[in-house]
Every structure is written in C-alpha cells, then in structure tokens.
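This document opens with one chain alone, in structure tokens, the form predicted on its own.
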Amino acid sequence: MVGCGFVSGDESLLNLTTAHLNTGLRGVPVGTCRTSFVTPDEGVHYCGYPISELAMMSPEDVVFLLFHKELPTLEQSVDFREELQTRGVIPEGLEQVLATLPRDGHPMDWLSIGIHTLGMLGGQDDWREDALNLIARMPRLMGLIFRYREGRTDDIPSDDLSLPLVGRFTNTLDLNGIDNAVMNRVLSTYLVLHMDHGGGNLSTFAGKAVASGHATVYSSMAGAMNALSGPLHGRANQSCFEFVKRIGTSDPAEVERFVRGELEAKRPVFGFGHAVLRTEDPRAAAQFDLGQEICPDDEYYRTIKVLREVAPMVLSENPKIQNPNANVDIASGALLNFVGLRNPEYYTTFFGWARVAGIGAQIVDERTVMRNGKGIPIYRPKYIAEAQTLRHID
C-alpha cells in the first residue's frame, strides 16, 4: 500500500464564517499531514495503512514507517533498530535533575521537564537528529521517572541498549514479580496504537505550533506533552480506568445501572465516543483481542467487556450522540493494570511516549519537507476583535 496523506473533499470547510469563531478551530483546515489521517469507518491510518493492520507490529517498525512513509524491509528494520541503539545513550545530568523534582508532582509534569532536560543536555539543533534521538532516549527517561518518583533510586540497572525500545523501559523499571514478556507485549501494542492521530489533535498541533517559531524539538515536544496532560485530551485515559474501577462489577444489570446513574448525574461515561469515527475504534478492538488472549479472567477486563456491550446500548438512546461506541481509552487501563502498572497517574505518560514518534515525524515534515523544504511559516491564526472592544478603540 502506498500513499501518505488525506485531502478532504468537503470544499465547504474552506468557506469560513463567523460561526467558525470561538470553536477551537474545529473543522477548520490549517495544513496537510503526511503521517496519518482518520476515517469514520476504519479510524486512524498511518501513511495509508489502517491501524488494524499495524497493531501487532513492533514499535520500531512503525516509527520507521512514520519517518520514511513506508514499512521497512527486513534489512531496513535491522539497520533502523541498530541506529536507535546508537542514539539511545542518555547524556549525563538527567538523573540529578529528576532527583530535585517533587514526588507528588504529576508524572506528565515530570515527563515535560525530563524532555526539556534531555534537550538542554544533548540537543543538536537539527530537526531529524533531535526527533530520532528523543525517540531513542524515551524508554530510559520513562523508566527513570518511575524510579525517582517512587524513591527506588538504588541499584538502577544500567541501560541495556541492545534491547528493543520497550525492553529498555522494563529493564530500567525492574519490578519484582512481573512477567516482563507480557508487559512488553502490552506496551508495544499500546505504543503502536497511540503513536499518531492526524495533525490537528491538541498535542500534535501545539507541538508543531511551538516548532513553527523554530524552538527546538525538545521544547516543542515538552509543549506537546503539556497539551496532552489535560483531562480533555491525554489524561482521559487515566480518568477512564478510574471510572472502570468505580464500577466494581461485571454483572451486566449492575453495569447498566451504573452507566445510567452517571448520565443522570450529568457525569461523563469515559471510554466511548470519537470526534470522527462512527464505529467502534479499531484501536479498542485490538486491545480487547489482546486482553482476551492474556487476561480473560481479570476483574477489570471482565468489567470492560460488559461495558463494551452495555454502554453503547444506553448511549444510543440519546439521538444527539453520533458515536456511542468504544474508543481507544476503554481497554488500555485494564491491560496496563494487569501487567503490573497499577497507578493510573502514569498512564498518560505512556500516551506521551507513543506520541513523541508521531509528533516528531510531523515536526520534521513541517520544518524540512513542506513548501519544497522551506518549511511552513510560523503559526499565526487571526483573531477578530469583538464589537464591544472595537467601540473602545479611538
């Protein structure tokens, strides 16, 4: 399959009116994206490939796809993994910075500061080099964030650069009583499913906007992580698993009663709906398939299996809801919890780890490929002064 891009055929999107103001730019075209697009029926595609075809591939091969716009051959795959290994060495000084951070700070704040620190210690001021270096260094950064926040700073294993990206994280994490092979499989799937999602989601747009001012990849990515950390964006996956834990049962009648109670209380039903999709998110389906294989009897997996059937039935009773089906957040928390990652506060950092690849590839495209290599201009959307404001202008 070839072809990396998507152009909407809806020309009405170009006819801007005052109704488009103060709507968060929803539906307003601002550029093109070479790495991914989303369709109502098949969800996100990476460089033309539907995510359902990529879900079980290695993160390294999917990173290659996003940066090269084609899947690697076997030889290219081996070479790219070796390239990432050479880029993975963490510059000295990172751990000293992490040691100064407050342990009760949210992990996403740690991640943003960690990325900034990597840039200050080892940035090269080259879009592609810095983007790939950051991808290669994320596993160690992630593992160190866990270790330092949890006070487990003694006997941290050295970074084994011969391991795959996810293996380097679990090697650094070094949890007792954990099946690293199962954890690696869950995390590999999670990373692939979350790497990219078009060019207009908040974190991607924020990162590219910062880069348009020629800030570094590291500063741009830290800004993207800050955008991702909000409860209306990436932190929704943390909220989703906390929601699942509150249900406390897999009995269908009780789950339905819980969902109806949340709606009556005007609280959100997490893990359902999508701005573009009109069917169940294929990323959710892939995680349910994985869960059925590795943890069919897990209490939270049983709950989300029932929720997957019950919630759409209840939500579809509201004619205003266009898509009542499960989205990517519904299953991820149950799987992460099953493999031993039991603190939901960390879940958005895995989202951020994944999205570093997609945002990085898009930043490289916008800075070095678009407009025949000149790069797109600095982002500068126009704001209209309100009439009341205009009356006070002499």
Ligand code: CMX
Given for the second form:
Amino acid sequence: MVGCGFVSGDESLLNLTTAHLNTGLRGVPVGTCRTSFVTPDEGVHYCGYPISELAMMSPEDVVFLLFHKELPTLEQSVDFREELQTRGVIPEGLEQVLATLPRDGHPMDWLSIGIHTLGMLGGQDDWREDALNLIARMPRLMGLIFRYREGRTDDIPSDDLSLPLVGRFTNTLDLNGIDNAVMNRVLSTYLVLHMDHGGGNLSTFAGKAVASGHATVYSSMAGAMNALSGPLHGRANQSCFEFVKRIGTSDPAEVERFVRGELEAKRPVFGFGHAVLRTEDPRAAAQFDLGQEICPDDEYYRTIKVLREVAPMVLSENPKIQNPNANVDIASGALLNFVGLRNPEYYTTFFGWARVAGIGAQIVDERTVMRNGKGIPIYRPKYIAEAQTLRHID
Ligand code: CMX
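Next, give the form predicted in complex with carboxymethyldethia coenzyme *A, keeping in mind that what was shown is the form predicted on its own.
What follows is the entire complex, opening with the chain shown before.
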C-alpha cells in the first residue's frame, strides 16, 4: 500500500512578503491535503498513486481510495458498490425543480442548482454521509440534467441502481444509436482522471472554504461547482474542444499554420501548458491511448494527434512557456464527442461530476479528520487595508 504522506512544499514560501499580496494566494501554503498532490514529472497522484497507475480502474474503486486512503480489496470493492447503490436513491422532487429551469441556462448552472436541490430534499447534515450520498446520486442528476435541458422528458428510464455509476448515467440518458459500452468506458476513464487535483485549485478551495463555515456538503459543493464553471478554470475543457473544432483539419502544415495564427492573435493554444507539470500530462497520455484504441480514424482524434506533435514544437519557440506539452484538456472533448456527447457546453459538467468525489473527500478530511478530528477552523485570510499597505511599502 502506498501511504498518503505529507509532501512538504517550499518552506521559503512561508516567509510572506508584500509581493504575495493580491496574487490570488498563488503558491502560498495554507494547509495539507490527504487525498492528492501534483508533481512536475508525474502529475497528479491520488493517495500516493500516480494517476497513470489508476487511469484504467473503475470510478467506484478510486472513490474508495479517496475516502479510505487505500485501494479496496476485492471484497471491499464489492461491498462499496453495494453501499453506493443503497445511497443512490434520488429523493422525490428533483425532477419538478429541473422542469422549471431555463433551457438555455448553462449546464453548470443546472448542475449547481441540482446539487443544491438534492441537499434540500435529502441532506443528512453529516459530512461523510452527505458526501457519499451525493457521489451516489450524481449519475442520475447528470442524466436528468441532459434530459430536462434538452426537453426529452418523456419515457425517462427509471434509475437502475444495480448498474455501475457511469452505467446509471448512460441508462438515464438513453441516446438512440449510441454504443453505451464505449461511452461507459470513455466516461469511466474521464471520471477517474478528473476526480482530484490537490487542495488549492479554485473549486476545491472554494468548496472547502464554504464548508469551513459549516454550510452543508451540498451547499459547499454547489459553491465549488460555481467556481469550476469559470472559463479560466473548469470551462477550459469546453473551450478546448471548441478550439479543436475551429482548426477543421488534421493536415500537419495547416495545423501548424493555425497554431501560429492563434499565438500571433494573442490567443491561447488550448490543451497545452500547465502551472505545475513540466512534461506531458499523464492524463492526456491515458486519453490518447484510449482514443487510439476506440477511434483512431475519427477526424477530431486525428486533429488532436497532430496537435500533440505540432503545438509543443511551436510553443517551445517561446522561452517564457514553461511547459509546451499537452495537458488533460486536449483529448477529452474529442473522445466525448466520438461517443455521442456532441455538445461541448456539457463538458464541464463531467469535470464537475468527477470532482464531487475529490472535493467531497477533502471536505470530509478537513471537517472530521484534520487537527485530531476537531476540523479546520473557519477560513479567514487577512486582507490589509490599502492605505496601511502603502505605509508598509514605505
Ligand atoms: N498558449 C499560449 N500561451 C501560453 C500557453 C499556451 N498554451 N501556455 C503558456 N502560455 C503563456 C502564458 O500565458 C504566460 O504568458 P504571460 O507571461 O504573458 O502571462 C507564459 O506563457 C508563461 O506561462 P507558464 O508559466 O508556462 O504557464 P502558466 O502557469 O502561466 O499558465 C496555463 C498555465 C495552463 C494557464 C497556460 O499554459 C494556458 O493558458 N494554456 C492554454 C489553456 C489551457 O489549455 N487550459 C487548460 C489547463 C488544464 C490544466 O490546468 O490541467
């Protein structure tokens, strides 16, 4: 078993100076995280395991890992699936609320309201119970969001709780002419790859901050989803596939011309670069491997394969860019599109669905485990009044 040890950061960052002010707390250590950490060479690790070792596991086993800090035995795995089935029953009333929401509202806003509604209808006011119940209820909520937002409200199949988490979503979605087995495979990998990413990313931080005031798991998670919905954060995966679609060719020379044009126009080359990683993100590599297996001839897959070669070459010409390689967002859109999830507006909701596991586990840790079970106090960073700040600088 690999332990969830504390990975020490740069101690010099504890010596705060005025240069750290108004930087969005970038890199300022504020706590410890028991579920995951990110390294420049191997990317995210969940409870000590590099993501490359977990990518092909089931979402259920990885949720178990995040909550128990060790992978399940076969028996534990079976028991945990049964536990999630029991927890997955959706309380009465959710569909009536979804029916009232504006169809052209962004799916992330639907997700946030859906989570809030689940809390109002079935919250237990218990950190662990609520976090696990919400994880178990997400597949049906996700499926219903698609069905109601698209006006496909007739003949929605009942929730088959005997199915795996991802299967319950595809069963609810019930798309015609779609290979559910391939969709389930892509979504399972997607969920595992996106479940957690350290403690300080905006949505996780926001969720834990809300929970620190003892709001419910559901309110905290809705806040986290609102944070995730921003184009600088989770919505980058929607932008990334829109970017791939704009390229419109897999011809290497054309792709290179396109990339150079974007840089000249001062636009980002989506799907490349990372704040921490200094190599290609293993989450990108895992999705490229999956794409090679299921859709090697898909036009968008061919485009991203060419981009994977061309963009790092072009981006490396700018010495300011610390990592010109592919990040997690490069491939997910092409795979989701291939399996029949064609509208990029929904892509961030899959990210949110996955993160409910990691954020939920981190909230449970902060509220019930840290400081010998006492929990982290209410978040209260200090802001210095402007005039006082200027006097300090003098
Ligand atoms: N396209 C264009 N410019 C890029 C770039 C890219 N892919 N990657 C980095 N740069 C630029 C930065 O904007 C920055 O410019 P300024 O100095 O003018 O601000 C400079 O190169 C140095 O950046 P960096 O230190 O290498 O990287 P940052 O930590 O500042 O930014 C990231 C990281 C992800 C925001 C950036 O690489 C980017 O904008 N990528 C494209 C958008 C994208 O794919 N987002 C999804 C990220 C997924 C993830 O985080 O896992």
